[in-house]
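As structure tokens, one chain now follows by itself in the form predicted alone.
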Amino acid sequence: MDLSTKYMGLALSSPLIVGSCGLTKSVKAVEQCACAGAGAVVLKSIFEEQIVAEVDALVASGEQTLWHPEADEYIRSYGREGAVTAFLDLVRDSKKAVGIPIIASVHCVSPGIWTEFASRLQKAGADAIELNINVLTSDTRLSGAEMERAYFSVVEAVRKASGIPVSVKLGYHFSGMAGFLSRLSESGLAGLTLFNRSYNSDFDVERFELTAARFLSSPNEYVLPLRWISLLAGRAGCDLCASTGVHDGKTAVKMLLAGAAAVQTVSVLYDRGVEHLQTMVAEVRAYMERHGFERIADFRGRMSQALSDNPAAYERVQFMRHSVGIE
């Protein structure tokens, strides 16, 4: 069987791709990856915040800035160096490391000063860029309109900077979700991962305090990212990759039927471990067998709204009486 594939252009040896998360924020981390059967990693992210915070930090320490007119941007320079130096040496070295694509995360709120590094992170050796938008939906003061907008001017900041392949990983809380997802293939986006998990919080109901809820995702998750990639697939103007709630390889085979080009998992690897691939990748292998696949690509959106003979039963209503019988 050969479970090579594409992804944003990318040769991937297998569909499955370790997601941005701590167990890939080292060299030996992402060695382990590549050891296990993962076909790409996305490196852990790194934030826009973090570089601000810095270059913030280090100005407000500089009392020379008060006197030297030139020391202001010289500080704030070094801190901008200080605060990506390690990530570019993880991209850098992981590269070296191992023979597949290195994806590195960036979490931003903006078209900011972080886009200048895009062009850096391909001298270190990255294949591509995933970015992850942090946009707050739960902002009040700001519309859907803006919000969307927002979006397509750090694609556009980013792209217009780097050489490499650009992805966005986003959340599923927007209105007009179809119509959106269109668009942002359409921006020149190479990649569209689906979904991002926000981190939840909880109540501590006998000491009133705010807790933090189960990060990590649950198997019966994988229903929304399958809904919306099956519905996409062969319309979208770039590739998908599915990801939450991806715990086995039968989920994975799951989001290759609907169209998916790669899947994504983070979660079921903190619980089973890295070495959980090796299971993955052997169930997909397995299911192949059984149907006489030999390639990805002979079931690969099989089950895609676009190729139904039966579209209709893809939407809401209708599922929902074919599921339960609901008049």
Ligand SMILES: Cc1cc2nc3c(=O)[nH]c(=O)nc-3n(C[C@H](O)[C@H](O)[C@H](O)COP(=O)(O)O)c2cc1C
Second form
Amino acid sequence: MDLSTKYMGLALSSPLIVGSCGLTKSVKAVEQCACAGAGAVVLKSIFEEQIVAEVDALVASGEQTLWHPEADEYIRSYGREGAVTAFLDLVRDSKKAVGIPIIASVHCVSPGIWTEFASRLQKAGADAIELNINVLTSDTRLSGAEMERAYFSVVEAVRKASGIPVSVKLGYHFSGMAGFLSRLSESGLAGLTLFNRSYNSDFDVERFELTAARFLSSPNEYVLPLRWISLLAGRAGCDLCASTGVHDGKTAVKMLLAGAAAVQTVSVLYDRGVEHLQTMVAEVRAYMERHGFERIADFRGRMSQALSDNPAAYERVQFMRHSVGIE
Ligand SMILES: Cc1cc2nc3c(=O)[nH]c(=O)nc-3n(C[C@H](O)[C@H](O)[C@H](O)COP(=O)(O)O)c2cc1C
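Taking the form predicted alone as the starting point, write out the structure of the form predicted in complex with the ligand.
Starting with the chain above, the whole complex follows.
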């Protein structure tokens, strides 16, 4: 039985990827993921702000007497080097340590100076780049179209700077999302990771304080990516990777049936340890065995809505039936 698959043109020994998080922030951690059966890892993100802040702090604390345009440029470039060196080392050393694809991750909001580092990531050996684009805005005058433009301009800048496959991981707060995701999938991306899970705050009503809501996902959160992957598979211009709420092999199978090329998991590995990945891989294998599937391609996309002319109408009828049944 063969669990190998392709995602963004990369050969994966299994469709299960450890998503970007603290479990992929060191070479040792990456080795553990590979040992547990990860088909690839997405490294812990470097943040656009980390780079920019380091450059600004160096310039602000410098001796003014030393200042001249060349020094300024040197220090700025040194600052950038300082911020990214550890990350580039992680890419390079991870590549040497394991045989699985290494996907570098950049958490970003705009097409700024950092995009030039995409070429450095490529030179360091990254097999692909996942951009976690997270444009959060409280500006009530900003239209949806203006916000979407930011996504396209980041993708364009990064693609220009590097020759390796680029994917985007994003949230789901967009109007006309099917159209937006479809246009994004046609913008030269190799992959779309659906979805990122945003940080949420909560209220402590006794102390009148803001608190952090649960950071890890719950297993029932998979239904949202499942729905969008099944809607977009076969229609999108790039590969789709499932993310959020995948806590077991059965859910990974659902994502593959929906048409995902690969499946990312994070929260459950915090809860149960990275070794849980082995159980997930075994569950996918057992499912394939039960159904006589020899390859992932034998069932991938089998339950996508690609062949339906009007998935929305189908969903509406299901909802009507279900809500009538419950009342
Ligand atoms: C502790 C922790 C750290 C994370 N750090 C990052 C990060 O640096 N970059 C990123 O793109 N996503 C990050 N994520 C989000 C995950 O990659 C993933 O998209 C999200 O947790 C949903 O998947 P899950 O339900 O399997 O946890 C982090 C998640 C957790 C729980």
